[in-house]
Amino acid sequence: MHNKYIKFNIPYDTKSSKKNILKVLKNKKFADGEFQKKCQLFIQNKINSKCVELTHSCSSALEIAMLLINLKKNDEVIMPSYTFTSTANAVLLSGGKPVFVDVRSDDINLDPKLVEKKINKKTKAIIVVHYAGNSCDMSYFLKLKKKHQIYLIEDAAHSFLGKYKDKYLGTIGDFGAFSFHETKNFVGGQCGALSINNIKFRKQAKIILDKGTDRSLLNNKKKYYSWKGIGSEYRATELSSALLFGQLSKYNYIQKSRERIWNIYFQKFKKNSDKNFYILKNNTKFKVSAHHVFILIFKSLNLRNKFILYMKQRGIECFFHYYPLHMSNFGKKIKKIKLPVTEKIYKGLVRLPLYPSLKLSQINRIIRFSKKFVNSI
């Protein structure tokens, strides 16, 4: 291994997280405790959500959303193919059918015009994925929601604290699902959250989260809880919440650090985009990025693979991203389709290291070797 090995991702470590975890161990309260409530309240207030529930993953937040909209067999949910399996699995677990639509090449988000062409009587919802922490065209999707009377769900796994106009991502559709996995900007180990933006779903959401009971809805008159419907174990543990709350307390530093590194990359690479690779535009007119990843998009699979190997040999971890769902063996069982932009993006996309503890000398080294590779092509 290279003596100055640069990892792709290192979760930010805070002293307060360690202190919080030790407090949980001391109190011996490991479920539905102090830090779970603190995280929920912090997120709810910060993003101006009507209701936030902390979950053990973004996957579970999406599954809860599918239960809340009463997704049934043969109901269709439109989504990108260039996303993690959880987006589609949440639909399949409720008996629905994922309908994959192509993305735009300029932001790798769902192409709203192509989405509109796929809406029919079976369409129950659209799941938008704010790729890399950059917002989809939410004005267009809100128009589609209203016109066709369908649900709009934001898979905001990449985009906690990102914005579209004056609203935080995850608070614009009916629901927003966040990820606080160890690979994300804010880390709770395996942790997530659901923002419930349509308040009529709040009571039912709590029943689902409480394993189908009305436990968290009890008042002083009623001294016992009972089974009210379908639910499961979806709430985040107190240890995950303690870890996450320590991160949230440093949200400004974490986000500013990521933005600073992203901007260094952008300034260094924007003039070097050529026939062999390109980067996404820094679209700040209506959007505030969460700066989750910085990507280079090469013009071929061969170049992408050569670049990843080249960087690895020089002690720098770089990775491609999703294998498109429609191209997978399981995805082909749903429907065999071609999504030309998605397939082209997949073949060329590489993610560079991006995390708060990345030093300027490391950033410069990443840029230097990246440019050496490009110039050698």
Ligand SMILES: Cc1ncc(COP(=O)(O)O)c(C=O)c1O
Second form
Amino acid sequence: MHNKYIKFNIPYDTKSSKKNILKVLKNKKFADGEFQKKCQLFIQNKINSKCVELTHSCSSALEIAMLLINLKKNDEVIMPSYTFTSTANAVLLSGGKPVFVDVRSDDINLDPKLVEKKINKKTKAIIVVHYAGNSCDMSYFLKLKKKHQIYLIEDAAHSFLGKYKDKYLGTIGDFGAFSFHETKNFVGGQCGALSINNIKFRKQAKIILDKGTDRSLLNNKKKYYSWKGIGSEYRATELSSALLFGQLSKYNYIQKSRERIWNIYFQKFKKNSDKNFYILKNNTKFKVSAHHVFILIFKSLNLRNKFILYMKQRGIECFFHYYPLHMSNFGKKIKKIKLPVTEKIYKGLVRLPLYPSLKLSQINRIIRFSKKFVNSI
Ligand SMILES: Cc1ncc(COP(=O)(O)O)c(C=O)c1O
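To complete the pair, please output the form predicted together with the named molecule; the form predicted on its own was given just before.
Below is the entire complex, every chain and molecule, led by the chain shown above.
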């Protein structure tokens, strides 16, 4: 391996996470402890959510949302194909059918006009994915929700602390699902959260999260819990919560660092983007990014693959992202469709390293070699 190898991602390391984890080990309280509650409260207050439940993943948060809206066979849920498998799995696990719609090339988020064309009487919900931490056009999706009386769920796996107008992403639809997986801006190992914005679901969510029991709703009058319905073990463990809480306590530093690096890339690459590659837009008046990833979109798969190899040979780890779900063998069994923008973008897309401990000298090296590559095409 190159002696100055630049890894694609390194989770931020905080002293308080270590201290928190040691406290959990000492107290021997590994489930439903103080750090789970502290994380929930912190997130809830920070993003102005009515209710936040810490889960063991964004996947589980999405699954809970699907159980809550009570999907039935033949119910359709519209979503992008350019997303992680979890978005579609949550729908299938509840017996519904994912309907894949194309994204826009300028932000890789669902194209609202195409979404509206796919809404019919079977449509129960739309799951928007705020790709790379950048908000979808939520005003439009809220209008669709109201007009067609359907649920709106935000897959905010990438976008904790991103904003649309004055609202935090994940708090705008009926539910928002966050990921705190080790690949994300804030890390709890395998961890996530569900923001329940449609408060009528709060009680039922607590039952589903605790294996179908009303244990978390007990009060002094009712001493024994009972089985209330279906559910599973969806809650985050105390060790994960302790790790995450250490990170949340440094949220300002973590987000500011990511923003700073993102902006350096943006300033350098915006001048260079040309017929061979382009980059996404920066924050706008209405949208504040969570700066989860910085991407270059090359015009072909061949160029993208050559770039990844070129950077690897120079000790820099870069990654592509999703393989569109509708193009996978499993996805084709749902329906054979064509989504031209998705099919073009996935081929050209590559992510550059972006994390708080990335040094300026490393950022400059990444930029220098990227530009060298682009100039040599
Ligand atoms: C858009 C999207 N949704 C959901 C997930 C699943 O997140 P988790 O690993 O926390 O279950 C991911 C994971 O990367 C994702 O990218």
